[in-house]
Each structure stands twice: as C-alpha cells, then as structure tokens.
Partner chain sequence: MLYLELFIQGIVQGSLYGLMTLGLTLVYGLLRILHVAHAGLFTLGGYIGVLVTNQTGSFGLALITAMVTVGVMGMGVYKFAYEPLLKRPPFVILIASIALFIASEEIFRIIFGPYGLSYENPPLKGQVEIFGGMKIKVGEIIVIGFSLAMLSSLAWLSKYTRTGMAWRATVSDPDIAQAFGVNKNKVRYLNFFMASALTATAGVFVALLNNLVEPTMGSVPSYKGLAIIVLGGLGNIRGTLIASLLLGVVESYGTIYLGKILDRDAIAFGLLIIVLMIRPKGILGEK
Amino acid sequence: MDYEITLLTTMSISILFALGLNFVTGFCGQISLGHAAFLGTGAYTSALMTKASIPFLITLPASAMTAGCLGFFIGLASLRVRHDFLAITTMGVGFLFVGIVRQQDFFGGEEGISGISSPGFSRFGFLLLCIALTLLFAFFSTAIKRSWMGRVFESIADDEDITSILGINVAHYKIFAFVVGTSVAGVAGALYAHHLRFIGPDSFGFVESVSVLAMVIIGGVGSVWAVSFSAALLSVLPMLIQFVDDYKLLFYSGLLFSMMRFSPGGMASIVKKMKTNNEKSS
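Can I get the structure for only this chain, the form predicted in complex with its partner chain?
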C-alpha cells in the first residue's frame, strides 16, 4: 500500500506543478523554460522554515508567497521581453536559481537539505491533502478558462498587440497569470519537499523545467484535463519503464521528440481527431 501512496502522491504533485505552468503557458501563451525554479523556491522556503520549527500549515502558504513574489518579477520581465527572448530569459532564471542555491551554505549548497520533518499527518492524510489541492486548482483553472478572463488570456496568447488595441490592459493579465502559475508551483514545491524529505539543487534544474513543459505540451497546451492526464502519466513513467533502466532518458527523449514531430498538438489533438473521425464514419 505504501508504494501506491508514494506513487499517487508523486503523481498528484506533478499534476499540480504542470497545471501551474499550464496557467502561464497554456492559457496566457507565455512560455516558461525555468518553471522548476519556482518549484525550487517553494521547496526551499518550506524546508528552511520547517527547520526553524514553523508548522507546515504556515510554511505552505509562505511557499506560495515567495514563489509568487519571484513570479511577479518574471511577469514584469515578460513585459520587456517576448517570445524567444522570454523563453531564454526564463531559462536564465532557472540557471540563476540553481547557481545561487548551489553556492550558498544557507541553502545547504551542493548537498541540499535533508531530514525535512514530516508535515504532521499520516502518509495517507498527506496524499489526501495533495489531491485536494490539485483538484482545487484544476477546478479553479477550468473556471478561469470558461470565464471572460479565460478569453482575455486566449486573446493575449493569440496576439498581444491586438488585445491591447481592444483596450485591455495586457500587462495586468500577464502578471496575474505569472503570479498564479508560479505560486501554484511554489505550493507544489512545498509538498514535494515534505514528500521526499530531501531537496538539492539538482532536483530543480533545467531538465525538470523541460519535463514539466513536456507534460503541458504532450497533454495539449491549454487543456486542463489533458495536461493532468499527461502529467500523471509522465511523472510515473520513469518508474514504469524501470525495465529499460539504462535507456530511460533515451526512451523519454525519443517519446518527446516523436510526439513533437508527429503530433505537435499533443494528446488532446489526437483525441479530437479520433472524435471527428468517429463522427464522420457514423
């Protein structure tokens, strides 16, 4: 039973993290190649605060806040730089985060922080908390997507300049998207830290940022259920393909490449295609 609980907790945290990025990239069309930095910010905030014996229920919102504050600044940066430049800037933030954490003894340096205390409830209780938070955010995302705000996001993703000509303050929406998307990543980070009880700079590197972006894209950019599904699948994939062991990363990158090469719209577009085919044939 323990194994299943661990598996489900990992899955749930990944879904939350991916949905956070989906809010920024999928809804608002702002690419982020450094989202793991926000996961890391949340994780380190919570880990350090717990070490100072502050209860988990306070460190959790605090993680959301620190990650969200950082996200606010990236949101500001996204007003200056766009498209490919934004992609590289966010990637830079990711490297900067790892670089700073790695060199400071305060953050545990290369060794990271181990022995993070348990959040104070059973493993099953913790799993329920993760699932509850993930569901909460999934519903919030769907609600936003259906609301007028979702349409504004869509329009910004489509063409920023035209949106601002329509009299919409693009800056506010972009910053809002970044703050929400990054605070959620911060929450996911706090959960991650207390789930694994150990964090280090390598857990939040570029590969993590790429894999979460891969979850969003393989699922289908912007679609909440498809992103959740692909995040669930991809997060446990490494455990499921243990048998290919040495070729794990090759398999993973091969999958990612073929997905981009043959179905760039992700799983959502495959399902859509199958649906329309069914309708045609019936």
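We call the rigid core whatever largest set of C-alpha positions still superposes within 1.5 Å between the two forms. Fair warning: this is a prediction, and the values are worked out from it, not measured in the lab. Numbering follows the first chain given and starts at 1. What changes on going to the form predicted alone:
- After superposing the rigid core, the Cα of Gly254 is displaced by 2 Å or more between the two forms.
Got the form predicted in complex with its partner chain; could you also share the form predicted alone?
The next block holds one chain only.
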C-alpha cells in the first residue's frame, strides 16, 4: 500500500507542477524553459523554513509567495522579450538557480538538504492534501479558460500586438499568468520537498524543465485534462521503466520531437479528431 501511495503522491505533485506551466505556456503562450527553478524555489523555501521549526501549513503559502515573487520579475522580463528570446531567458533563470543553490552552503551546496521534517500528516493524509490542491487548481484553470480572461489569454497567445491595439493591457495579463503559474510551481515544490524529505540542485535542473514542458506539449497545450493525463503518465514511467529513468532527457526529447512532428496539438488534438471522425461516421 505504501508503494501505491508514493506513486499517487508523485503523480499528483507532477500534475500540479505541469498545470502551473500550462497556465503560463498553454493559456498565455509564454514559453518557459526554466520552470523547474520555481519548483526548486518553493522546495528550498519550505525546507529551510521547516528546518527553522516553522509549521508546514505556514511554509506552504510562503513557498507560493516566494516563487510567485520570482515569477513576477520573470513576467516583467517577458514584456521586453518574446518567443525564442523568452525561452532563452527563462532557461538562463533555471541555470542561475541551480548555480546559486549549488555554490551556497546556506542551501546545502552540492549535498542538498536532507532530513526534511514530516508535514504533520500521515502518508495517506498527505496524499489527500496533494490531490485536493491539484483538483483545486485544475478547477480554477478550467474556470479561467472558460471565462473572458481565458479569451484574453488566447488572444495574447495568438498575437500580442493586435490584442494591445484592441485596448487590452497585455502586460497586466502576462505578469498575472507568470505569477499564478510560478506560485503553483512553488506549492508543488513544497509538496515535493516534504514528500521525498530530501532536495538537491540536480532535482531542479534543465532536465526537469524539459520534462514538465514535455508533459504540457504531449498532453496538448492549453488543455487542462490532457495535460493532467500526460503529467500523470510521464511522471510514473521513470518509476516503472528503468530505461526511461536512465535516459530521461533522451526519452522526453524524443517524445517532444515525435509529437511536434506528427501531432502538434498533442493528445488533446488526437482525441478531438477521433471524436470528429466518429460523429461524421455516425
């Protein structure tokens, strides 16, 4: 039973992390190749605070705030750079984060932080917390997507200049998307730290950023349910198949290439085509 709980907890945290990136990339069209840095920000914030005997229920929102503040500044940077340049900028943030925590003893250096205290829940209770937070943000994302704000995000993703000409404050919505998406990554990071009880620089590197981007693209950019399914599947594969764990970057890169080549819309577009074909045939 412990194995199943561990598997489901890992799956829930991965889904939450992927939905955070989907809010930035899928909804607003802002490419991020360093999203693992925000996961790490939340993880280190919660780990260091609990080391100082601060309760987990306080470190959880603090992790969201810390990652969200970092996301705010990245959102400001997104106002000056777009597309490929934004991807390079966010990738640089990811490398910078890893470099800082690797070199500073305050963050545990190369050895990371071990012995992170229990969140105060049983393993099953912690799983329920992870599922509840994931479902809460999934419903929030769905509500935003179906609202007028979702249409604004869609317009920004299609063409920022035309959206701005229509009188919409593009800067406001882009920064909002970054703050929300990175805050959620911070929450996922806090859950991740207390789930594994150990964190280190290698846990939040470029491979992890590519992995979560693969979850979003393979599922279907902007689709809440498809990204959730993709994140659930891809998060447990390394735990079930040794090859995937040993060659994670190669595996995810290959999946990304195949999906972009044969189905750019991800699994969501495949399901949509199947439903359309079935309706036509009937």
